[in-house]
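Take a look at this single chain, the form predicted on its own, given in structure tokens.
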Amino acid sequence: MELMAYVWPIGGGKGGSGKSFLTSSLGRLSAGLGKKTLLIDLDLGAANLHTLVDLPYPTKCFSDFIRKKIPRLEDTVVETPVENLYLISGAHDNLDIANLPYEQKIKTLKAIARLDYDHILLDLGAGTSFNTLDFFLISHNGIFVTTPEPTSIENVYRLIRSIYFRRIRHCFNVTDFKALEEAADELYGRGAVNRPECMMEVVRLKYPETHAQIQDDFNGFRFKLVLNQLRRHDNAGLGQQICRIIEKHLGLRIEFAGNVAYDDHVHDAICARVSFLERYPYTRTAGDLRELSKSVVQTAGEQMLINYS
């Protein structure tokens, strides 16, 4: 699927990690750099991104496209008060949209690929539903968000593992994938099906061409990890440690993009429906967000050099 824009899915394994705040903040910073930026609220059934960009009542939303009330996804886009920043809201989505049928999901993925923006940021739901995994896999980019709490770290670990398994699963029908799981258990013992490196070795032995294709995708992933809401007493090196653990136990490389400091003013800004970055621009948290935004823009620039060299 050829993408016209730099698409950044943003997800976390646990609710409350701050992914919507992070998505809206990165969107504002991208727009502030003159990039035509689109935010898409794909936290299906629990959308709130419109509130963070000061749109109390969007006139149209993602459900209008799904239910064919609006035929093209681009026609559900609404302007925000921020110059260069646009939104596809989920404010009025029906509750049953969380269970998006496969055909509608494929329709959405293809429609996103046709959108003409410099940057597209996808605010995804928490957890490991197939919707979240498939929307994450629309791009080779992606940002995982976790907080320092053990439960949040454990859940983001599961999310990352699930995304890689989902990519492997896409290549096989139900019968063949079941045979791969059985072969992994026979070769590496019970529980091997939960280790991507074991599953990939079985794929290599049985389907070498498919293995090469999947491995190319894995090598092309530019996934990043953000440690959000870091307090003064927390370990500033925790994010790097998490990335090393993921590489050691899953054989997957995730780049640590940085810490974002905890600040009570974030809560105040959200309740007041104002931009945290504008009201508190000199806080450590605002500085962390600006550094993270540079990392995202730099990655996009590197990809442009690769794509057109």
Second form
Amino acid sequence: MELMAYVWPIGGGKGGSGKSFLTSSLGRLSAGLGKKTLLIDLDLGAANLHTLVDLPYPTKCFSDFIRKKIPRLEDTVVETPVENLYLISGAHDNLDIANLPYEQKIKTLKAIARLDYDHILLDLGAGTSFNTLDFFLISHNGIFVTTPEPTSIENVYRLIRSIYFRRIRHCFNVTDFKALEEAADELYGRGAVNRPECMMEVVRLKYPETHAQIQDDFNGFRFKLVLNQLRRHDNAGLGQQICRIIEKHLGLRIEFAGNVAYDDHVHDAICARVSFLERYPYTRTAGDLRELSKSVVQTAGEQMLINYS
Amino acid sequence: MADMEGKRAVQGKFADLNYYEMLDIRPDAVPFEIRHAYQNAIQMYEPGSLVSYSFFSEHERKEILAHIEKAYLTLVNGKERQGYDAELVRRGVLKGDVCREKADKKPVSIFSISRSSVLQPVCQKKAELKARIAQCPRIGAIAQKTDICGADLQEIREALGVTLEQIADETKIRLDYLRAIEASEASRLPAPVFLKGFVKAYLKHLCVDPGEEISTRYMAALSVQSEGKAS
Ligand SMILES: Nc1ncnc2c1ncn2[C@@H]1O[C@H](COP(=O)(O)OP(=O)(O)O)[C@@H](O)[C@H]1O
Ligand SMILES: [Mg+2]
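Could the form predicted together with its partner chain be shown next, to go alongside the form predicted on its own?
The complete assembly is shown below, putting the previous chain first.
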């Protein structure tokens, strides 16, 4: 199935890394270019995108669709005070995305694919539940966010491995996958089943064709990494090096999309509930965000929704 | 350039990579590049490294570091490297006409190194200025003022540790004009069309963004001020 809009899922292992701030900033920049832009807050349970786009009391939200109060996903969209910027809010959701039943997830994925917008940004929240992974895999353009802290890096590596793993998992039925896990266990010892690179090796040995297919599939992905909250003493080359490690040791290509400097004004803007980009346009951070939007939302490429049968 | 057979560095097995792949260098790398690559690799894989934090088990990390050490010691030693290259050729990994000898003779690598050392100071200076601007909230604050006067520009320049002479040198703007810009002395300054270009060049030299906008605000403030004096 083809996606109508360009979809950028934004994920990161850890809460507080700046996913929502980046989602709202990229959304504002995209809307500012005249693109009809939709933000979807899928960080259910910890939703706050509405606050970042100055819409404290959204009238409708995502769970209205899940609870069938609103039959069509497009009708849960609310306008924001920013021209061209729209939101499907996750406010008032006591639903956890991890607990979204399978059919509901598929229904949502398909509904997102049919939404008529130029750009869609998904704020996925933290964690590596299957549902989060599947939403991340909705398009080829997933963006990983991390900060230069070991905790955040640890979580983003875990997320990247989980995504990889999930994609491999999609290609097999339960029995075959179980057999693969056992083989990995035997070949690489315990713990190998949590390492997609080992699983891939086993797939290569047992199902060379599927292996080539998955490899091909991953070559089509345009994953990106953003390093947020970089302070002045941090290693500016960190993001590039992380991507290098992932390519070298996982065989996954992730493009480094850029650093976003740390700035206390972000806090100030959020507290004042104003747009950081408008209030502090001359900070390095604002410049970084504009650069980022050039390499992210302003690049176009082929994109397809992964087929869920 | 020497060609590496299609083998991609994937699927986790670091030990299966050849030494060039381990260090991320081309087979015709010169010793300078090898040392640099080695330092990079250590920085990425050493136990305290943030880059690879949590990515490897302790055991894997030790193994990788041992491989890197071996790769480095082999490749920086001319004789051992020759032997290793011969082995790669035998294994079909490296094409027979090992190009390194050619590369050694070619002036290309020396040229590219000397060229980069000429370019570096300029790039470095720009990067340094940008870094300083990022670290100095005062500059950001000035840049956002609606009324920008000469003293504001001077404050930015001094905060960045740049002299007027340096600006004059690079922009070719006369020093007395630069002084008048900072003193907001309209009477000693050229016509607005020229002046605005000067202010922009001045800001560009300091890497202060956005030059267009700030110079517009400077011009506006200057004209208000001179009108005030006139009346
Ligand atoms: N570049 C930045 N500079 C300074 N603070 C930032 C930056 N990005 C995010 N923050 C801070 O981090 C907090 C958490 O960001 P948020 O986007 O809510 O994270 P997440 O959605 O990943 O949990 C924000 O409230 C903000 O104060
Ligand atoms: Mg969030």
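Residue numbers count along the first chain shown, from 1. Take the two forms, superpose them, and find the largest set of C-alpha atoms that agree within 1.5 Å; that set is the rigid core. Everything numeric here is computed off the predicted structure, so don't read it as measured data.
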* After fitting the core, residue 207 CA displacement of 2 Å or more between the two forms -> yes
